[in-house]
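First comes one chain, alone, set out as structure tokens in the form predicted on its own.
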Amino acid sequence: MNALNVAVAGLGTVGRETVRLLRARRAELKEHLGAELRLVAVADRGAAREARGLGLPASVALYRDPLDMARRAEADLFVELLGGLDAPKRFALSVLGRGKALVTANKRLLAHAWPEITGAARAGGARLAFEGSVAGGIPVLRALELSFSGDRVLGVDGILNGTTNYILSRGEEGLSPQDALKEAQILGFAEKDPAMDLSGQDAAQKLSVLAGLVTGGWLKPGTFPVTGIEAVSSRDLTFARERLGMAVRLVASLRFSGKPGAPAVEASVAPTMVPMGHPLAAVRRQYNALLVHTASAGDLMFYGKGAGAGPTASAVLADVFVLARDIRGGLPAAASTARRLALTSPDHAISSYYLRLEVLDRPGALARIADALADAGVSIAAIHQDQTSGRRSVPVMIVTHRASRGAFNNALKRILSLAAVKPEHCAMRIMA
């Protein structure tokens, strides 16, 4: 086999860069692979216009309908970079149903359709790779799949969203979260509509992919707690840095337990106060990182750019190369079997907490807050009240001793029901 044919669906920012890299590096790819990776088809609503812009030769077939390409194109490997869910899902199932190799960077597709996609790959004897779906160009998925195959992954803590990390780390430098978001949008690190990023849902989808890769099970989005950074203010970032010696990061966490055949997982995404000496505190701007906790090798850190077309396209091309190598070598497709995945309650997780409240200036207000915490079994380690004049309410910052998440949430619910406490608040776990 002197050549393998590649078809790319979706010529957006990442798709264009993937096609450009595939053509620009074809000589070195051929040298390493021993065969040419030949682009034979692309699909996009503006396929003709994009092909002209990329300088594609007439030998590359142009499709306006990706599904049409999935059914008809004579390609060995298909690349899905469409975005969204429904159209990519139809495309992926069609490709895998033909027994063809599929590379995708679509975290939403994998998170929401994991059983169907992996089931179709298994039924069709097809190969599937998705390194670009998590952490851009950082090879975390391949490391989890291959490098730790002789070890046991106990858990992961990751910064998986470049937009929120840019906002939080620029906030530590004195920029307001609103201005940091605008700056990230100008630089191309944030979408025009950043809701998926700010709400934590983007990181949650990536966490679902990670859990699926480690366990083979499906961590369905919406089944575990996800909190975004919308409530985090400049006041919180300053208090964390100046008074607690901590940085605020949106941390996606997994903890694995149970037997290999019936794994259990605890999952969460939430803004978290991280000690300055912790590796995740040093991850700044648009960078991503994954801290992997293993039974034998200990803790290992993966770090790199998580946002932008270049890192993602690089990961996609690496997947294409690996699958092409396996096809040439006649290696069988991995026949993963979906495992039963049980979710454990995060309410039992133990940590300290930070809580910022807006409290009306009334006698006994702080005492009632302290009583609510005490009644839930949560003790106060420190309390700080800003001295402000001319305001009906004052910001109060509380740091607790270690307590269960469930106890803290019960106390918080009662505190927010107090007449002297405004609804606006910010609550964060403090990482040990």
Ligand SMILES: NC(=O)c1ccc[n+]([C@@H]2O[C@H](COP(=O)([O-])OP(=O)(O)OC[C@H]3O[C@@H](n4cnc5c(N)ncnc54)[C@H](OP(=O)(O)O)[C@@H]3O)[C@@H](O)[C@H]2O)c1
Second form
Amino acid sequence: MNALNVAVAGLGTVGRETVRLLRARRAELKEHLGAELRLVAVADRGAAREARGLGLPASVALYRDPLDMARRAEADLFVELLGGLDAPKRFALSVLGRGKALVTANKRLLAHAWPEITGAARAGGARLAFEGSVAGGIPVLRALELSFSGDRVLGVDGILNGTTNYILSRGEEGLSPQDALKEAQILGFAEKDPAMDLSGQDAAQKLSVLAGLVTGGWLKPGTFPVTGIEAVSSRDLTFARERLGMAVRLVASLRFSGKPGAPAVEASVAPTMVPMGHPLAAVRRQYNALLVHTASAGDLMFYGKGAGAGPTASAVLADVFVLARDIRGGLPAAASTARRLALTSPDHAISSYYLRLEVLDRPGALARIADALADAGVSIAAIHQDQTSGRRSVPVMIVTHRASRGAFNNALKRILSLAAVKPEHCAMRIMA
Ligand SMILES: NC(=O)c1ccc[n+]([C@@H]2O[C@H](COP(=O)([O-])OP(=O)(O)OC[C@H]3O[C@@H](n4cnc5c(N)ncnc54)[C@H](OP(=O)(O)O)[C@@H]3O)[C@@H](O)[C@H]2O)c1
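Return the structure block for the form predicted together with the named molecule; the form predicted on its own was the one displayed.
What follows is the whole complex; the chain from before opens it.
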């Protein structure tokens, strides 16, 4: 096989750069692979316009409908860079159903349709790769899939969303969350509608992909606790830095347990205080990182740009290269197994907590808050009340000793039901 045919669906930010790199690096790729990677088809609503812009030759077939291309293009390898859920799902199922290899960078597709997509790959004996779907250009998935084959991955802690990390780390430099978001939007890496990022849902989808890759099971979105950064204020960031020597990061965590063949996982996404000396505190601006905890190799950190045309296209092309190499080598597609994934509750996890409350200036209010914590078995390590005069309510910052997440949440529920405590609050785990 002297050439492998490639078809790309979606010529937006990542698709255009993927096609550009595929053509610009043709000679190097051919030398490394021992065969040419030949672009034979592209699909996009604006395929004709984009093809002109990219200077594609007439030999590249143009489709407006990706599904049409999935059914008809004579390609060995299809790349899905459409974004969204329904059209990519139809495209992926059609490609995999034909037994063709699929590369995608679509975390939403994988998180929400994991059983169908991996099931179709299995049934069709098709290859599937999705390095670009998590942490952009950082090769975390291949490392998790292959590099720890002789080891055991115990868990991961990741900064998987560039927008929220930009807001939190610029906040440390004194910028308000609102201004930091505006800045990120002007710089072009935060979405116009940042809701998925701010709410933690984007990081949660990436966590589902990571869990699926490590365990073979489906970590269904919506089944594990996800907290965004909406409640984190400049006051929290300043208090963390100046009083506690901590940085705040949106940390996506997995802890693996269970037996071989019957995996279990504890998953969460939440703003978390991390000591300034912790490797995740050194991850600033739009950068991403994944700290992998293993049984034998210890802790390893992967760091780099988590999004953008260049980093993501680099990951997509790496997938294309690896799958093409396997096809050429006649390797059978990896026989992934569909496993039921048991979820363990994070309620038993032990750590210290930070809690900021808005408390009405009433006698006995602090005592009632302390009682609620004590009744749940949570003891206070420090309490700080901001001396803001002329306000009906004052911010109160509490740091607890180590307690279970369940106990802390029980106390929090009771505290928020107190008449003297306003609903707005910020609660964060403090990483040791
Ligand atoms: N951008 C990043 O930094 C980044 C990083 C990691 C992963 N990803 C993932 O990569 C994928 C692509 O992202 P992107 O930023 O390149 O998206 P994008 O700029 O919106 O590009 C998607 C392209 O596909 C076209 N398209 C979508 N649905 C179509 C359909 N049903 N029929 C025909 N054309 C269709 C769009 O056309 P219209 O514009 O006309 O809709 C657009 O040209 C997504 O899954 C994303 O999550 C992106």
